[in-house]
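Consider the single chain below, provided in structure tokens and representing the form predicted on its own.
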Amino acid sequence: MNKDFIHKTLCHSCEQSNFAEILNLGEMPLANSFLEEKDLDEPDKKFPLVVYFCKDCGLVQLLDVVNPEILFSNYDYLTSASKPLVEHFTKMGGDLSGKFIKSKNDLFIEIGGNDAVLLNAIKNKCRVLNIEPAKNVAEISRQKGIETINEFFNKELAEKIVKKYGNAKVVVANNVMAHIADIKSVFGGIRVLIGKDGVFVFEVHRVSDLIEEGNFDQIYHEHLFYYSLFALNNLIRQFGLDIFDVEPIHMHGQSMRVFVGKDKPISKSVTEFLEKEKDIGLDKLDTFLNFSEKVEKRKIELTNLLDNLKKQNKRIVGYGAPAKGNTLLNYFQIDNKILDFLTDTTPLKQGLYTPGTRIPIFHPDKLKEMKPDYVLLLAWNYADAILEKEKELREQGVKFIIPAPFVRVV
């Protein structure tokens, strides 16, 4: 892809053109394009952010695809900066290696393994390999002693890996299967990597989280797909593979852990999951049509609350600088006139500014130095852990505004 972005006219999965638009967020900056101080006067690069439903296969998707070299060649997100994620992926690595790894010679591959939190936890149990496209993050993975390939994953790379390392017993991809435009090449590559006996296990957001809760801030240019198990099943079967198990995961809102293999016995969890989705109506367009109304209602509630607090001269800051936060800040037009600053535990983001809204980002210690009246919790998916962590601040009278799944002050 030579251009900054392309507009696709065919579905990423079934390659038909039978679409309905379900949410239009307009032109938006890239959610992870944080700015240095010297760049503050430069205009943001903006791209269309519009969500579509495929009436033929049920896949909810973006058709405007930003060049992945722009999105992922350098990346400010580190898994290790989030304690809940470190705990989650360390446990996942242990669970999967315990279940599927039988020998130290078995190969365990992670696609988009970031700074190798999961692989680092199991590197003494088997051979491990990280495929990480971001140069800066791949280097951190290597420093941990994890063999790392700094490339975008596709079928061609899968064939090279099998030639050099053999087939994998386990391939994992967490929160990346929504990010890769050429998803059919990815599943073709997975089919090559796992051979006859391996398994592919991945975690993705569930589209029901968007629809039922109106959690639109999970929509940004990196997230091309918003999966139901129904749509995933339609995609995966094209490669002679089956979903043989599925588990709901309460991480990043509602997610699911999906197990894929060849000729594996299908767990009843799969049929039960698909039946629940049918009951919700995730295979029907009508279910998605009132989504934009929920988003507009949330926008009015939150912006009215913040405006009223500013009129009372209350000091408001933001907690966390996740990509999802930038979708919310930009679409709701919450900028540096409303939030004095954000705090974030990721060292790479500290000292930078948010795209579009130009809000400075500091180390979390800034909260204690400049005690605000209210804190807008942009990392709302970790609300329980954060509220517990900031118990002392709350006891001092600082109130937290949680914007999802509904606006509330605690």
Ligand code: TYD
Second form
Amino acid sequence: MNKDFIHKTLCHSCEQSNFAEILNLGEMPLANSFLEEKDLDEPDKKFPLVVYFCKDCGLVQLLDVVNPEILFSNYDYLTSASKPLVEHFTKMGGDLSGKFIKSKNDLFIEIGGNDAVLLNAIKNKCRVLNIEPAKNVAEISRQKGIETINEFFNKELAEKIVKKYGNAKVVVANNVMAHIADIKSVFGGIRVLIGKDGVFVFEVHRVSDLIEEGNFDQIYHEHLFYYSLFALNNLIRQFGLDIFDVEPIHMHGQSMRVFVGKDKPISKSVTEFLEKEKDIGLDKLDTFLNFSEKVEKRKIELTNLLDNLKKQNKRIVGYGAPAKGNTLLNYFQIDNKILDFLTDTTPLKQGLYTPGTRIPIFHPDKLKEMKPDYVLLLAWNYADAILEKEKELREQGVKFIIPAPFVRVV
Ligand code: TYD
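Same protein, the form predicted together with thymidine-5'-diphosphate (TYD) this time rather than the form predicted on its own?
To see the whole picture, the full complex is given below, headed by that same chain.
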């Protein structure tokens, strides 16, 4: 792609053009494009952020696709910065290798393995390979002793990998299947990698999280797809592959772990999951039509609360600088006049500023130094772990505002 972004006219999955717009967030900066101090006088680069429902195959998607080189060649997000994620993926590595890896010579591949938290946990059990497109992150993965290919994954790369390393027993891709525009080349490549009897296992955010919980802040340009199992099934079957198992996962709001293979016995959890989705109506446009009203309601609740606190001269800061925080801050227009700063555990983000809202990001120690009156929990998906971690601060009277799945103060 030579341009900064393209507007697609056909569905990424079924290639029809039977769309309905379900949410329009207008022009927004890229959620992970944190700014250096020297860039603060430059205007933000913005791109349209509009969500569509495909009336033919049920896939909820963006049609404005930002060039992946801009989004992912350099990346500030590190899995290792979030302790709950490290625990989750370490366990996932152990579970999957226990179930599917039979010999030290078996190959376990992760697509978008970031700083290799999962692969590092199993590297002594089998051969491991990380395919990570961000140059800076791939380097961190290599420093951990993990063989890492610094390229975007597609079918062509899959063919090269099979020639060099053979077929994989397990291919994993966590929180990346919503990110890759050429999703058909990805599934084509996965089919090549797993050969006759390998498995592909991935975790991905669920569209029901938007509909049932109103968590619209998961929407940003990197997330091109908001999947139901129904829409995924329609996509995966085009490649002669089946979803043979599925589990709900409570990470990033509602997610799911999906197991894909060829000619495997299908677990009854797949049929049950699909039936539940039908009950909620995830295959029908009607279900998505009041989504934007829910978002507006959340906006009024949260901005009224913050405005009232500001009128009382309360000092408010933000906790975490996740990508989703930038959707929320920009769409709700919560900027550096409302939040004095954010803190984040990711070293790469400290010293930078949020795109659009230009709030400085500091090391978490700053919170202890300053003791604000209120903390807006932007990394709300880790609310339980963070509230527990910050017990001392809360005992000293610092209140946490949790913006999702409904606005509350604790
Ligand atoms: P996350 O919700 O994983 O992702 P996304 O960017 O996809 O929305 O990001 C959480 C961010 O919050 C990440 O930058 C690390 C940070 N964080 C903290 O600062 N403190 C914490 O205790 C945790 C768990 C995360």
